[in-house]
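Single chain ahead, by itself, as structure tokens, in the form predicted alone.
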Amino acid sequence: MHAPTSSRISLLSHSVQPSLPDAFDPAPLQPVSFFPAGAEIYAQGEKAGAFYQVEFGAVRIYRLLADGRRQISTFHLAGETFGFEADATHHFFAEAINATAVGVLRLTTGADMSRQLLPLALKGLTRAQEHLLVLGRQNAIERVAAFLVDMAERQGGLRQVELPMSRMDIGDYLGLTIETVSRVFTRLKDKGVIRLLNLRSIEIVKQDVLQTMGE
């Protein structure tokens, strides 16, 4: 279940994010909001209209199913944008995983929205398609391996990968139970594919093996 909306602390950022599409206003004083762990950024059904960029921390995007279960559709890490909708309503919840700062992005006056927003839409579509491919795999090891490869690539391909999300979050993203996720992590460790540095950090020891498992 999602946590109640928590208070936000308004900050100011003086840095321009080079990864932003040209349609976004790179104003030097960009408002940033701070969300403690578990705080709701926006809710399913709320009016959409702004885009968001993770300054630091991490965000989970999810939907609550009719039976109360949670399905996480994606995670967003520092530097990534989210909140893009095809219409004026948010169709998912957005929630801070840990202490997270989020910048609000607004379009520049007179920007060609249809052209400039196309890369965001296509990127979101590609991410959704990749998620469906992962969920379509029957083997839990394949799902977890593909997830770890994706997280490593999004963090610059480093051997040490930070996992801000919990094992339960990973399970809700991959369609697995928390027990299954924990068993797979242990199995990958026992095979020497990864090292478990702590609950939120791993080291990929055998990149090629993990890549093969996730294909």
Contents of the next structure:
Number of protein chains: 2
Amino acid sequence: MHAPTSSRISLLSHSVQPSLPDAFDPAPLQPVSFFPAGAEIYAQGEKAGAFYQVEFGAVRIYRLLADGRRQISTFHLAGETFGFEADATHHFFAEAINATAVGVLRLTTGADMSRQLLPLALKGLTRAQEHLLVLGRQNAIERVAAFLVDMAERQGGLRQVELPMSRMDIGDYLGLTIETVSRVFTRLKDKGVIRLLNLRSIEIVKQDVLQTMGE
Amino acid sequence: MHAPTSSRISLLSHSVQPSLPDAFDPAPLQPVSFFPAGAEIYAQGEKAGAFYQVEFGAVRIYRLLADGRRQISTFHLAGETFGFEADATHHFFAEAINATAVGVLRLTTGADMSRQLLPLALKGLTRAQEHLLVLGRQNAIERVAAFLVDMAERQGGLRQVELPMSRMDIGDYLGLTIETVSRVFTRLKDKGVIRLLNLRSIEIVKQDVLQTMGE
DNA sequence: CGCCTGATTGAACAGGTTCAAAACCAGTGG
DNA sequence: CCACTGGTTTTGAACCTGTTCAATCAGGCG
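The structure above corresponds to the form predicted alone; please provide the structure of the form predicted together with the DNA.
Zooming out: every chain and molecule, the one shown earlier first.
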């Protein structure tokens, strides 16, 4: 496991409790922890008790099978919140995809906390259930299309989309191999639906076509 | 849309608000609504604003693609609660699988409500994310094994498991066709892992083997 | 400039789907 | 009680999409 640039443990056990900011507050939370690319933020089985807001960078949440197969359930981009669990244990792994900063908040058990967390939990639940439809019933092209549309929306609906993650990550998110992801990108490019500006950024040329494919 | 045996609308718009029972209370909630097999409890796009607890029977929660492909995200058995949404709109369909009774509760916006709902939402989130691993990374035999183990656990861990739903429902839950589901059942039977007592109930003979296959 | 990792492309393969037919089961009526 | 009937499930065979294995290509960093 990688160590974050500023010790995670010391921050989590920080004895001075900062005043509770609004979970939706776009301003940075305190304290902030930094993780280099690939660093583990928490592991499955670890004790939970904090939650996190991405300041910059990107985070992948995933689970593993015994033989190493991996399923990424969500990516979290700047501004998004993650880390809340049904019980005191983390059921998933969280890793920084790139150099990432996350605001860390210890959980209190207040009613306010519930009121703030519930909308986030419900939104996450809806997203997860929508992703089930993609994995259970859509083919490779539809999966990639849905992924690109989602990423574009989360980045403000611009034509140009930044993909902070590798093909491997995309594959493990969409239940595909890297080869298939790569082939689908090529296919979409040849059809003139997208343009590959470089490995990590694409331009959506035919928004409507992509939209239709992914639903 | 099927009409429930006692009108859903009249129950939902019931002007007398019963005292709020504990969401975890195993005793029947009031009022109770009855639905015959296949009846719609709510539809995607409908206004949300109530939640439900299964008294007896079983419920499927699902989403559709434009061409009719269906993904069931969850089954709810007796005692389980469903129907909470991220906003005022239902994002999924809910249908009775068999003759089913559900307790109906109108939502209030209190802090108590948040505190009661949050654990349910978080549990649902964890379940959905675990199901993502099944759909994204497991093959047909592993999916069915995981499903049977889950159903067995939810029925008290007994050897004999009742499957209230059709092969079609199981397929749409596991992202498989009915033919594949049927073939896997046959394969598991031939291996001596399960016995098919009748179409809707199976006996788990080799619990350990099934367990290992599904993880 | 060269190396090393990640991405792309190619060809053979396999698991699950599709299409089709037979078997089974539950419910109904004689 | 049994036969009929409609729908569901099982079984079979051909097919297809995505995987696997392998080689080439590209790009970032020392």
